[in-house]
Structure formats: C-alpha cells, structure tokens
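Just the one chain here, the form predicted on its own, laid out as structure tokens.
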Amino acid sequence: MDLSTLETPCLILDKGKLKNNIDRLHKRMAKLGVNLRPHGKSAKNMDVMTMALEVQSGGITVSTLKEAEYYFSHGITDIVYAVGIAPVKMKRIVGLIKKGADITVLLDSIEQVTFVAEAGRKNGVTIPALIELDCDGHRSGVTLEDSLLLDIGRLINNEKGVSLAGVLTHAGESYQCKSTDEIKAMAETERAMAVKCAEILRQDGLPCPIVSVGSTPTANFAEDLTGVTEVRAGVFMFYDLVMAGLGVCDESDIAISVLTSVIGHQKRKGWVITDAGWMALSRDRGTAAQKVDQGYGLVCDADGAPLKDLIVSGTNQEHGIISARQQRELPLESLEIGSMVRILPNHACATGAMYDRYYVTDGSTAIVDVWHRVNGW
C-alpha cells in the first residue's frame, strides 16, 4: 500500500522519527542516571511500546484501565495507573492483580485509602500505592506544606490491603512555559518537591522506594534528577506542535501526521476544504498561547514537507480549512481537488485518540504496517 491508495483521514506514524525519538530521550535519562516510565496513553500501542522498551527494560504508565488490561495481555507487568483512582475502578485493578499485575494507583486523600484498602482486604491482596502530589499548581495532588502527606503516608502504612509505594508528581505547567529556562526551572521544582517530600515522609519512618516525576517538557531539559527513582513521559515518542513550540523538538521530530483530502476550493475566501475536522484533528488549540498560532495544525504535503505559512485555520465536525497565515494567495496548484495533504497535529494524544490504527511509514510514501490501536477506559 501507499499513502495515495487511503481512505482519510487517516493517522500516519514515521516509524524512523518514532525511533529517534524514543533513542534521544531514553539516552537522556540514562545519562542522568534514572529509569524512564514511558506513558503508554499517548501510542495506546503494544508495537509503539516494545520499541519504547527495548532500550533500556522498565514498566510503563498508563492513564486508563483499558490501556492497563490491554498492555497486561501483551506480557508488560509492571504498571502504574497515573490517575486519581475512584471506587468504581476497584474491581477491575484487584483483578488485574490476581491476574499477576503488579499494578500501582495513585491518591490524594484519606478517602481513596480507605475504599482502596477496603478492596484490598475484601479480595485478599495488597494494592501498592503512591502518593500524588502537587508540584506546580496545575491539578491534583498534596503539597509539600499540607500535613496531608504524613497523614495519608502513616493511613497507608498501618491499614492491611494497601501499601505505600513511594510519590508521584507532574509538572503539567511546563506547557505553559515561555522558554527553554522556565522548563529547566520548572523541572528543578518538580523535582525538589518530590524529593522533599519522599524526605518527609522517610523521616517519619515511613516506606518511600518510589520518586517518580515527568512530563514531556521537563524530562527533555532536566539537569539534574537527584534523589529521583523514574521520569515518566509519553508524547515524547510522536512530539507535535505545543512540543515543537515550547523548543522541546522541531517541527521534522513530529512522527504522527494526519492524512486528508483537499475536497473544495473558496478562492474568494482564500480557503482551500479538506476532509479532516475537529473529529480528526480534535480541537486542541494548544499553541493558541505560544509565540506562534499553528491554528488547528501545520499543513504537509502528502511526503510530509511542511508547506509554507500554510495551517488549517478552521474546522466543523468533518471539514477542515485551510489558509495561509499571511493571507496570501493559495497555491491552488498543488492544493488540487482529490490531492492529499498531511496535518501535523497541535496534540499527538488528542489527534490520536478518534483512531483505530497507525499507517505506519519508513521515510517514504509507502505502508510499511499498520499498527493497532485501543480507545477507550
């Protein structure tokens, strides 16, 4: 098969990009002297994950039980549920656990210790669990002044059904950062205050093996990672236009693509129609707020090149528009209807998530594989 021969849209993965970059940053981390958890909510893929295994052995994140179960059946064990768990999920995480996995969950408050080692107790199994905490402000977690962390750290450690594995951070305001300085500061942050508060916690006599932090941004200009045990990160293996613009890759580092056909010309509005809309781009606006606006994507041709000052600036449920961003004229001439055109995504996770499979390529035009997705919780 060959790209001309797709029904789009369609999602397309550069198998070469995606090794390079799953290389870069593995030999990153290895130089800093810390394990790297790749996040598996962002290639929801057991092909995507076996590469990101291969460099150097680990367990994965997750941020859906459905990921969790799917990864489990292709033989990965070691699995760290990185959201807030809720009753609701008991069932299918002591399952799992009986199964063989040894799957961590994280919590915040006394509420979710109790349920959680209620299950625990009720199934006859010890559910590991880390602590989340809040670096940086942006959602969940315990900060390092709330008497909350030794209080849930001495519930963990004295309730049967549940162990304490260790903490948990993310420094999810690294997207909004303005420059490469503020990541390096805001990776210091995030890792300071989980190691300060795995200090806490050990002072109190409290079990701490675990010092996991990460994001993509901070994993990528980190300087130093004393005292932490993993970095977690997962749009690192595709990279997409909020990376690109926050100066963690360049636009050519960009692995996934979408694929979609020009359906329409409105030359009086210097608009060129495709059939990919917010359903096969989403409507992720994330570069919005960075220095440049990629609209709703950049625009390729159909072997990936980006085409000059050209971005989807619109989009309905199943079309997209594109204009230019100078409001120049529009090269209709390789903008023809029926041609093909390649989107490079603002989020990989989002993008990706309203498809089944990667079309994989190797530098070229030409299928190479099509890899499998899982969707859904």
The other form holds:
2 protein chains.
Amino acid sequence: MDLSTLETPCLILDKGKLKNNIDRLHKRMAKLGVNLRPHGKSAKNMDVMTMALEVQSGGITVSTLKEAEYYFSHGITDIVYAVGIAPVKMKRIVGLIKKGADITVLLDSIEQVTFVAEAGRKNGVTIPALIELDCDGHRSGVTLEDSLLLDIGRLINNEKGVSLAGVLTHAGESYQCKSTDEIKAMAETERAMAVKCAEILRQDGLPCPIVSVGSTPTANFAEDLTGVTEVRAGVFMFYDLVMAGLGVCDESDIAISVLTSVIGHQKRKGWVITDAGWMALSRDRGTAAQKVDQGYGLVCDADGAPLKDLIVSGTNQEHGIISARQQRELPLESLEIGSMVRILPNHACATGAMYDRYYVTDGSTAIVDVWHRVNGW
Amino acid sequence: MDLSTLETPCLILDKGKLKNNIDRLHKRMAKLGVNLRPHGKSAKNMDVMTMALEVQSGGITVSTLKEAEYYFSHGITDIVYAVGIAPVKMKRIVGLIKKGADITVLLDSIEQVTFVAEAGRKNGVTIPALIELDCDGHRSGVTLEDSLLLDIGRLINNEKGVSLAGVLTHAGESYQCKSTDEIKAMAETERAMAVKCAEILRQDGLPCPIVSVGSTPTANFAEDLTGVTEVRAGVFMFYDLVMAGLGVCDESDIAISVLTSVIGHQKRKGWVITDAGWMALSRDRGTAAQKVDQGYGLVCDADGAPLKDLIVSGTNQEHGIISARQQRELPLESLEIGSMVRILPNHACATGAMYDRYYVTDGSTAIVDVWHRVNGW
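Got the form predicted on its own; any chance of the form predicted together with a further copy of the same chain too?
So here's everything in the complex, that chain up top.
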C-alpha cells in the first residue's frame, strides 16, 4: 500500500525519524546516568513504546487509566499515573494492582492521601504514591517552602494502604522558554527543587526512593541530573513545530504529519483549500506565541519535504486553508486539486488525539504498518 | 446509574435541552416555510439525529464519509456530503450509491466535475453534485460574479456520470458577527446570493432543484427564506458558549457539558485543578475574540448550574485550571478535592470530538442512556 492510496485526512508516522528521536534522548540520558521513563501519552500505542523501551526498560508514565490498562495488558508492569488522583479512579487503580501492576499514583493534598489510603486498606493492597512538586508555578504540586510537603509525607508514611514512593515534578513552563539557555536554567531549577524536596523528606526519616523530573525540553537540555533517579518525556518521540520553535529539535526530526487532499483553489484570495480542518489538525495553536507562527501547521509535499513558506493559516471543522506566510503567489501547479500534501503539526499530542491509528512509513511512501492508538479515558 | 458515579472526564448530554433546541429551530423553519436538513457533524450519533428528524424528514448533511456510512446503515438515505469532494473519496461515494444511498457531493471546480463524472461513468452510476457558492469569503465556493459558476453548471449538465442537483452555500462568517442585526443581514446575504446563483443557472436552461443555505446563526435569525429549498444547521442541537456569546442561544440552552473531578487546590494562585484538560475540553478558544472570553469553558456545579464567575483559564493535556474571571477568592468549600463540576464548552463540535460517547441525562443527575459517537473519517 502506498501513501497516495490512503483516504484523507489521515495520520502518517515516519518510523526512521521516530527511532532516531528515541535513540538520541536515550543516549543523552545514559550519558547523564539517569533512567528514562518514557511517557505513553503522546504515542498511545504499544509498538512505539516498545521502541522507546528497547534501550533501557525502567517502566513508563501514563496520562490516563486507559493507557495504564492498555500498556499493562501488553506486559508493562511499572507504571506511573502522572495526573493527580481522584476518588472515582481508585477502583481501576486497585484493579490494576490486584492483577499485578506496579502502578504509582500522584498527589499533592492531605485529602488525596486519605481517600487513597482508605481504598488501599479496604481492598487489602498498598498503593504507592508520589508527592507532586511545583517547581515552576506551572500547575499542580507543593512548593519547596510549603509545610504541606512534610505533612503529606508523614501522613502517607503513617497510614496503611498507601506507601511513599518519592517525589515527582514537571517543568511545564519550559514550553514557554525563549532560548535554549533558559531551558538549561529551567532544567537545573527542576532538578534542584526535586532533589531538595527529597532531602527534606529523608531528613525527616521518610523514604524517598524515586526523584522523578521531566519535560521534553528540560530532558534535552539538562546538563546535570545528580540526585534525580528518572526523567519523564513523551513528545520527544515524535517532536513537533512547538519543539522545533523552542530549538529542541529540527523540523526535519518531526516524525508525524497529516496527509490531506487539496479540494479547492480560491485564487483571488491566494488560498488552497484542503480536507484537513481542525478535526484533522486539532485546534492547537502552540506556535502562535513563538518567534515563527506556523498557523495550524507547516505544509510539506506528499513526500514530506517542507514547502517552506506555506502554512495552514485557517481551519474549519473539515476544511483547512493553506496560504503563504509572506504575501505571494501560491505554487498552484504543485498543489493541484485532488493532489495530496502533508502537514507538520504544532503539537504532536493534540494532533495525534484526533486519530485512532498511525499509517507507518519507513524511508519511502510505502505504508509498512498500521498502528492503533488508545484514546479516551 | 448516577452522574456522581461516572469516571471523569466524560461528556454529559441533557436530553430535555436537546429536545427544546431541536423543536425551536424546527418551528422557525416551519414558519419560514423551509425544510431543515440537520447536520450530523455535531451529533455524530443516530439517537440525536432521530430526534432532529422527527418533525420533518428531509434528509441530512454530513461532514465525513464515516458519518454518511453510519447514518445510512441506520436507514437514512438522503445525504449531502458538504465538504468539497476529493478523488480518494470516490470509491466510498460510489459504494454508498450502489447500496441505495441518495448521496450528493459538493464541488467548486472543473477538475472536480471531471473526476466525479469519470467515477460515475466507470461505475455505471450518476452522482448528484451541488455547486458550492462563496457568499461571504469564508472559505470555499464560486462567487456570484465568477463565470466559473456557469462553466461548472454546463459541464455537469453535459457530462454523463454526474448530475446537477443545485447550489449550496454556508455563511460561516456569521460566527464572527458582533450583533444579531449583523447576523440578520448575513442571513439575507446568504439567501440572496444562493437564489441569484440558482437563477443564473436556470436562465441558462440548467436544472437547479436544490438551493441550500445554512449556519446555526443565520438559521436562527433569517427573516425571509424565499427561494431557498433547505437550511442546514448542526450545532443548534447542542449549542455552546460561542453561540451564547453571539446571542443565538442562552447559556441555559447548552445541552452538553464535561464532567470533571477536582484533583487539587493551588490556594496561593487562586487555582482549582481538575482532570479535564484540553484532551477533555478541546483546544477550542472560540470565545477569545468575543465580548466575554470564557477561557476553555464556563464552570457549573455537578447539577449543571453555572458558577457564574468561574472559568477554565488554562489547560494542559489532562489538567484544567479553574480560576475566577475577576480576581477574588475561590469558593473552595464548594470545589472540594474529589468533588465534581461540569464545564460548558466553547464549541460543542470540538469538545464532542474528544469523546466516543454521551452520558445522557434527562432532568436529573440520573444517567438514562449512553449514546455512542462516530468519530474519524
């Protein structure tokens, strides 16, 4: 099967680029002496995660319990569910543990310790919990100065049904950095804060085996990870225009793209209309705040070579509008009605979420595999 | 089953509001003497479309061939596929026609007429085609002044394998209107342009049985639809914050919402963290350009009553951040960790797209049904 026979819109995954991206970060982590715990939230697919675990198998991270159950059903037992835990999720957590999963939950409040411990005791299991740390004001977590850190740590240690696995933080603000020097500094802030919190717990006589940090930008620019036991990252497998805009990867590293058909020309407006709207590309506009705004995505030819100046400047539900970044004539002869182009996405996770499968290529336009995604919760 | 036992995030559909919204637009259309051809792109579900077709059954509109095949498998034969046709889609179009579907394609170029006619001839079928008109510069379509209208009409009429079904336009720019008077004017522009184009074709001796217009805003404010044979609308079934911001509906009409669990408090920042991030709400920020920016959605209590001043001000993949629009203390006592709230979406189609099912309520928090969605292409 060749790419040109696929129905559009659909999601293309370049296996060679995927492999290179995975190898590169694994080598970095090996050099820094830290385990990589790949995040399954971007891939949502076992074939991808198998590649991500080939070099070193230190377990995975997930963003939904559906991912946890899916990856566990494929033989992965060491799983960190890296979203703050809610009461309605305890039944499935307990179910996974009873089946043999080593799943760890995340929390940053006394209330969560209480209901996790209760669920553990009621079901005769001990649920490992990581304390979430806020290293950069990005979203959840306790701060270094907050007495809550010790309060939560002590409560977990005293309660039956729950055990203290360590600390976890995510430098989500690294996505907003304006230079790679800023990302380097952010990586050190992330590391230092997590290590300090681990020390506070240990000095209080509490266990803290895991010191988990990570984001794709900080993982790529950290220069020292002393005291850290594992790094989490997900989007590095695919990369995207936001990461390229941050300087974390090159556009040529981006492993996923959306294949779309040209369905019209609006010559007087300089528009080419395609069948990849926001339903196919997602509403993500992550490059809008970056130096180069890529619209809803960068246009490539059907072989995947960027048509440098062309972006998807607008979308409706099932319509994309391609136009030139600089006002100029569009190369309509290479964008004929009925022909196909490919779009590099702003955000691989958001664009991937619109699809139930990847059409996998490997160095040509031949489709060598179809890999399914586990969406939803 | 009660809503409080559902796992979060999930999508809630209020059947009573759905019914009221459908009834209201049907009554409008009946008063204006025009058939409503409901768009299946928002619902992506047969139970909803059955309700939308109860009053008058004049066929449906779809945005994907997957919708077309799904609705056809449930007994709907009269289907307009309202996205410009591409060559890779002809096989499924022909397949539907051969099975007995009365499916009409949309086009606005000579190239499309050529490949549609060829597919029809090659497969021994005649494919009905509507000419897409551009009434407002929104995206696709030929303009009133463009000789392409007659060129396409004549070519369709001369070719075997394709037949001229009429004209279709969509006043997509109505979503940008600043007042209901503007929407009224837009509705008249949409009507007048479509009717004039139909006249041009008819004066040339060409058939033009269908004059199809529509968008939810213009359908709601059109005062005269003389010459129009059908109105298409989709989001009117559910409504959303964008439609409320336009004055097309009230917030209390919005039939869908996302149920989410509170998973944390960041008191020093005035944030409540939930498990409904952009994966659950979509990245749609349609109210950003409106008078009242609703962030990623308006927060309601678990019964669906808006907590007026609270919006989802930020999202990550699986995290939502609730804060007050005006800087003030959050009512944390009614947003306890582990409790549930509901989020009204900016854009029903985009938020719906993140889910494979609706949990249906009808006047209480009891779940009376589960309705599945047909996502993808």
